[in-house]
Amino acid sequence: MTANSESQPSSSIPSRRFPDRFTWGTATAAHQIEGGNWNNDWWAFEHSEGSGVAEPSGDACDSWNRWNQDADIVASLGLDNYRFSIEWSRIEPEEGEWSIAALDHYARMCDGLRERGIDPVVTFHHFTNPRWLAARGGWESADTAERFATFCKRAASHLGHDRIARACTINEPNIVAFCGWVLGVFPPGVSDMATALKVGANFIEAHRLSVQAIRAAAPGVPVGLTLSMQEWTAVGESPEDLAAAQAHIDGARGHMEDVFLAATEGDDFIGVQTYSRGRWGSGGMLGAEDGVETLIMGYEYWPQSLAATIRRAWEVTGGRVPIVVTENGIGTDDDEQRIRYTRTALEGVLDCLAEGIDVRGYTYWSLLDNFEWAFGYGPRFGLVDVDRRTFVRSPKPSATWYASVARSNALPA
């Protein structure tokens, strides 16, 4: 039997609309798309002997001298909203010298999504920092959240109030201390899970440091941390092994949700970040339940899950911070199952939407088809294809799709 009191029926939705003033994105990170990112950690570690990576990110999808067609794409789809990341390495390349170019070329991205309608949503920090922080200990080290604050201080004053529409400070900073310290999967690449406790205290130090550096350097531009978040399942042949298995849950997601959930107390938004689920049972983490569909990174296809980690976030910060969906998606070569994804977790968003849930918007992830991480360009989560010699960019039917969501507020019959 499953004990999982956070799926719930899809309720009965008399309109299939979404809030007048609800938002619609999709997002990047820089390292992703941008290529030739060098002087930075993760290039470093993908091009380190043992690292697992399957591949080097290389040209990436050439973004930082294509970003205009990016933005070109984006607003043909109709979105109002753009995510993306900037590159503390090339901006803060040595410890204290700033890269004005590197900034005037943000700066210059932001100009141009505005000149086309779209909000510029800015991610302070998206996985990568430069190799000089990496010398120093990274997020090992304690006074790195000053560092991190110190950079976003410079960012936000050069960008200004009146570029940046939204600011996350930090990309699912409970990933990067799982995966870079737990699974070794991330630089550093090693597996030690009190030093991977430590970063994620120094993470949400530099989380509350970064708010408030943030919105003195660019006041009125509304400031949060996006977390990656799972359904999570227990799974046991009777209560015992029930009990057992939401123990597990209970101690997991303690240090991997909570306390960053916490962390978001005064901010102006949590971004909720969801891509499936997690099974536990008595003995630990369990596999893919017989008969569900299994996705290229290895996990289920569960979109429902977005729908149970909106509900959670809401439920454990007490409904005081608004929701945004700042990542959703799916890795697939079928790009028909990833329309009937994106139509299951929308419909679950406005399950929540009814329920007075304060849910603001959806980014789905990603724009592009880019390098993801240890899985190299395997996964295929964007809406557009990007040929990998010329870097010709293709919208995919998907993108069609979605744009007749967005354009129309509302999900098809």
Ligand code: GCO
The other form holds:
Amino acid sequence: MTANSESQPSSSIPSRRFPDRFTWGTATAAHQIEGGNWNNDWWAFEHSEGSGVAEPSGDACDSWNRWNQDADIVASLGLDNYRFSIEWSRIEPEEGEWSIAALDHYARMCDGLRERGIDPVVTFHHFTNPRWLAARGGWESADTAERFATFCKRAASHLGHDRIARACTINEPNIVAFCGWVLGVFPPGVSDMATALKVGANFIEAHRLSVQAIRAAAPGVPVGLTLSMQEWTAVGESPEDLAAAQAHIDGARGHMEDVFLAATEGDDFIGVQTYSRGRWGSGGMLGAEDGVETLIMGYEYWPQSLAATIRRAWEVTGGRVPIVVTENGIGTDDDEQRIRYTRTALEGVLDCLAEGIDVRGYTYWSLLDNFEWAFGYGPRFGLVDVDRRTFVRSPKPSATWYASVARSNALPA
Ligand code: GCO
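What's the form predicted in complex with D-gluconic acid (GCO) like, now that we've got the form predicted alone?
What follows is the entire complex, opening with the chain shown before.
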């Protein structure tokens, strides 16, 4: 345990109970739920020939207009926080041109959440960029870090420290760099490792500048980075094969995770986000293990990854920064499987707490079935079903289950 975890749990917690003040939330992102975000690079990508995106985001869940209904559901589940993102392309539709109406919209959202007893957890960048920014080189350009910090300063000062309970600077910069510049399945859809590494470095600089900007504009608000992590497993028959697999992991994990974890030094929290594991052999990445189910996302059903990633984030950062699970969940049509997944993941959180790791909260991804990026509306991560024609929201049994865990602050036997 470290100094900044003095008020936190330890091995003395009775089993299956979470510590007092453990926070329970659920998350979404603007482009995945608001609808009509035509002024960003994702919308352009969805409509470009050959992007491979399954379908356009369109009206999404119409949450721009229906955020009140979403907030009512979060309140009805008894969750204490709701993580959502503010859409840069709405707030700064052209460089230096600020939409007071959009900023007021998000201020009203924060107020509406607060009135319902829900803490607003605000993400400043969740994958999308204004079109003007992309036209100026986007994250390939070193100027983007400054431009992002300017946006953060403006948005954080408009919302103010009394509205924002927790601020997440950049969501999964590693995934944006990897999917946009290596796999080519996110905008700008290219495959060029050297540029991907440059993009990663620009994100790190942007994180650093945005922490300062948000702290200056909204003093006292905890600020951190949310990082996509996975359990990395080396597979091999012989010690040589295992060593070769581990060497692949060390190389890939260095630029996918470790450089970003290093960048959290001095932050108020690390947002750990995980969904599955990656298996590596002596020749490189492997597919699913025989007998382990593969999900619609193409990766294994592997809820154990949560404990593994929390431990690793804690270890790599030397226990200096508290951890919040800012995303964890499963895309599935089988809601019983969602409950099983979340239960196993939460058992892992309890194990980590018992080991003395400072985990402050858990956030289920996602509140709603929503636009899953290149996969379109196929994968269903939501606790709540959304009718694609009427936008009617219907909580699933997993929502009721998750609400009971949050309310009792314990995992039922
Ligand atoms: C991410 C994002 C979310 C996804 C979720 C499920 O991790 O990719 O933060 O936007 O929807 O992770 O894949």
